[in-house]
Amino acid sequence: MEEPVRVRATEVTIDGPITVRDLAERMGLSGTELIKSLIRLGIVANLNQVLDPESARVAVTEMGVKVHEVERAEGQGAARPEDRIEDEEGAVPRPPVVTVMGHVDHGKTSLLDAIRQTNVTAGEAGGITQHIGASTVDWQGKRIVFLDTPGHEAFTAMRARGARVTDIAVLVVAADDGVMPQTIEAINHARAAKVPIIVALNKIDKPNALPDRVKKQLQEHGLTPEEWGGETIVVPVSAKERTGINDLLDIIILVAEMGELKANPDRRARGIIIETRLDKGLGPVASVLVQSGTLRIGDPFVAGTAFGRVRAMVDDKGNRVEEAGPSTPVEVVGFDELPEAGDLFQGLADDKMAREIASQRDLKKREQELGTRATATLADFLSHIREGEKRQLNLVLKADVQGSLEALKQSFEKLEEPEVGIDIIHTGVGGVTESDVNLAKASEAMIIAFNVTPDASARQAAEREKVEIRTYRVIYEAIGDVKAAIKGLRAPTFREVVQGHAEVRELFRIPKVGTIAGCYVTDGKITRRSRIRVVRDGIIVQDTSIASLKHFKDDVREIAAGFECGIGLENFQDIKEGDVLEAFTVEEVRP
């Protein structure tokens, strides 16, 4: 008798425990090679045990078949916790998790003290908090965890891995000051990841503050204000003063319950790591906010390519806990390596499937650094408009001034064709940084540089995480290039090399040669053959080609980084100290 053809499923519903005969059914296998697949995870079973959901649901998302239509998170292998629909019996309402994000000295960090003084108890001493990168407060009897690491830098290079770790994004504002590049990253950034806003005007005691006017710029960048008749809440505080603290965690329970935010306890554990350090005594030891379930001290888990059991819980106020449930931040001791922030926390059944997933997941990572291709690139994107898919071109525009950055906006908001969708992530001023290349990471977009490029850090992120950034000086250039990807006609032809850096650092003037600026080379090489951009403070004033190159007396052909050399420069003269060269050639890419 033949056996019957099998079709392997791409996605299976697990909403029990369940046998591996089922599961193999369910997933198009035969018993034997789900048996396989199982044992390579750690879990020796035969085809009528029961395996647990929990377990069933870890093996069959390592081994590439989706649950509960929820994608593995890249690199990570094990469905993300965040988008899990929590469906079950016994999920019941747990605590917001708060992120405070916003301009640098507008008071992220004194509003976090202010609120966690409001919460403190006579019972405490001082109030002081253990550092674990998250701290509760109670107020009217229910629960608010406050993530430690103010910043849209953090909450992005989480997110970047696949994490969603925060419900609400508040949003601080100084009213003397207003909205300010890095407030407007801020809004960016929360928008991005699709977790409502409420505004914290602080500093409202200060004399020269102007409520109306900063409510007014909020409004200019799509926040509009309730009282306006918008959807944004604005709450006045100051921190100082301890005043509007009161309010601001009012309504942060408010939005919270309108937010209806759940997760079922009875389940393992799955969370997210937020801080890791290293202890001379206790070994690796990282902070985990529990999301879904309870941890409890014995219990293996898994954490990106780490593993371990929970040897001991310490909370945020310093005490040994026995076990963590939803929205829970802890400290965790007990794992064999240092695991990465953003990293997704797993509880399992047993030691031997956390040692088996967290090997098979390094193996992987090894083999994605070898092959790794880039985030979102014009070919890529491209060749998915060809083989017929929808899909969406995310950018991130960067340019030397508003004016360019509204042309440029304006110019890619009419190219939307049917087919693709384009989303304009974030805009800003100024050279391409590394908080760009994260959110660009983040959200699988490519970065657009106008008459600007990338500092070095920038430069380093982008390579790294396998970031496009595309530099022009031609506005109809950048327009051209999107406009033929986006309705498929051909790849970009030309693409730009960076070879390296040069610092000017003194400068001769010859008679009837003119300037020629002494350089340090901080890194690659500077060929007699490149083109050269002028860049200063991170913006590009002249893209031209080498007059002369010469090293002390001698002309030379290239010059390698640590070494000083003079260079001429074709048709310009207005060089200034402290002004960077970047070499660079441009390589033709065939279609």
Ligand code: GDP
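All values derive from a computational prediction rather than experimental measurement. Residue numbers count along the first chain shown, from 1. The term rigid core refers to the maximal set of C-alpha atoms that superpose within 1.5 Å between the two forms. Compared with the form predicted in complex with this ligand:
Core-superposed comparison between the two forms: the CA of His106 stays below a 2 Å shift. Relative to the superposed rigid core, the position of the CA of Ala407 differs between the two forms by 2 Å or more. The Cα shift for Asn451 between the two forms, taken after rigid core superposition, is 2 angstroms or larger.
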Contents of the next structure:
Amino acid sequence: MEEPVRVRATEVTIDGPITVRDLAERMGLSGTELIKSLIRLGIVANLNQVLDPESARVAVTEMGVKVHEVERAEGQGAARPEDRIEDEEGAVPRPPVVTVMGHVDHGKTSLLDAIRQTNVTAGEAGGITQHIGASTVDWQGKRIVFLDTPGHEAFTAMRARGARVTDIAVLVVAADDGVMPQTIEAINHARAAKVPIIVALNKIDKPNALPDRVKKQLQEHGLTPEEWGGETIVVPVSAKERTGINDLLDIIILVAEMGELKANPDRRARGIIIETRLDKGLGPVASVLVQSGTLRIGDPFVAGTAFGRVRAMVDDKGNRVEEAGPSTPVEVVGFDELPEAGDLFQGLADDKMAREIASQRDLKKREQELGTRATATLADFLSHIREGEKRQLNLVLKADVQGSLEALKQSFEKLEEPEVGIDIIHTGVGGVTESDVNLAKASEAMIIAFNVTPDASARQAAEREKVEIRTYRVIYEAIGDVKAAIKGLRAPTFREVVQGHAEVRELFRIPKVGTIAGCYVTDGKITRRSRIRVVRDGIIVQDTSIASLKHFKDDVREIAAGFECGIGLENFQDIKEGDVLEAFTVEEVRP
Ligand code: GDP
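Let's compare: the form predicted alone is above, so bring in the form predicted in complex with this ligand.
Full complex below, order starting with the chain above.
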């Protein structure tokens, strides 16, 4: 089991690039403790290594420690604490993000439509808009971002998840209906978030509109109109007749300027997921509201338990864009899975870190969902079925190529039976890693490795956590085993027992004999009768047996860890330096 991180500080300040040593000191940890924790997050660093602020921030947050944002002097209300960030020097004004709230049927949707229309007539593009969860409106040379989902429910759902998206709330109140229950809720929600409120007094065109009555109601709820000596700006509008819209936009710009909204575009992007969808062709796609920094094509990122690399971006007008700065909504292609609306989006320095952080989070989430229970082995599973306890076989599939994964997945899914389900909780291309083992552990899954092997740390973790990893080279054998498990039949099976590993360090081409690999046995042993798998970057490139095994000039029957040897392989000359030879035997397992 992972030992908990013993962090003594509950909050640290990160005000720029920081060395591992300094960060450890600020966190009240020893250097070694921090290095260990960083390794778990996929960051391999030594004491003197400098971490960029984003990486440090994410790492610290992952360890459950709050990052203290250095605040500047209080602004005029609208700016949120996280905008008053450390790199004040590089901060430049950014457009406000606005949410429209109000009671049902008071005209929120109509108002948003009217606002977008304003821009179409004034703007360049032909009015073709792409629904990406937010719309940008250019007004008097300034930009305003409107969230497309009106109402305080979405707003608060995001807030509940720690996401703060909105700078300004436009409260729509129908002049013929007045303050209603949801109007009051909206007021309270906006207040709780300390977001300034602008009232749009809508349906002013209606003959039965009673603006003064509404203003009085607003005053009763603490929103005293300016003209009555208060601080609330009330703008009479008609979404239907498109009157007063310009005034409303002017006021939004004014309030935004008073709020001194700023963000630094010259850093890695940070933002919020505002919408997600699964596209048939593009896969998981999510709209991101970039809040600070700049997101560019090719940037690695993590968002909740999802991660990826920006493959393409589309703005709200349907244009492909290369980069997105602060307060820009963009739809991003390149997620490995769908994130959730409200998830924090963070651009990172490298893919590996994004992947590791996402998998750590995923693991944590699963652990929370499942509690930590014992892990299934095929044998356990069989006995459980017999006792009628368990009805689900959880699998983690790893393979060398996407095609094999798909084939395995489809074949396994066909094996499902009414009483026994198969849940493929994770699939991935590449060798089995420690995080796969952790995932399997947390979700009581078995790992099926097709044409790939576990790396050293995964092997150790699997042994420690008693997670079963089954390696296959032939699809129908994998299917056969899983089928047997499902059926509760314990077919006589053969099991591979790994004996040891050797690293290829040098190659010798010997005429008439072929290639001899100069190897160093790193663990276990290698025997003359071992079967050998040649593993290159975690992928099995050949499965064969030993043709010759020598220690210096002598033929030997076996070589132990820590010794060098020369190995010739049967029918395989294409060995490369750095290949790992995995020695194993095949044993029959009797029920
Ligand atoms: P929402 O539920 O707040 O999004 O309200 P909608 O935008 O769907 O509007 C509800 C109804 O009010 C619709 O029938 C609109 O046509 C009508 N409506 C919206 N704005 C106005 C307005 O300014 N004047 C009039 N007369 N009707 C409006």
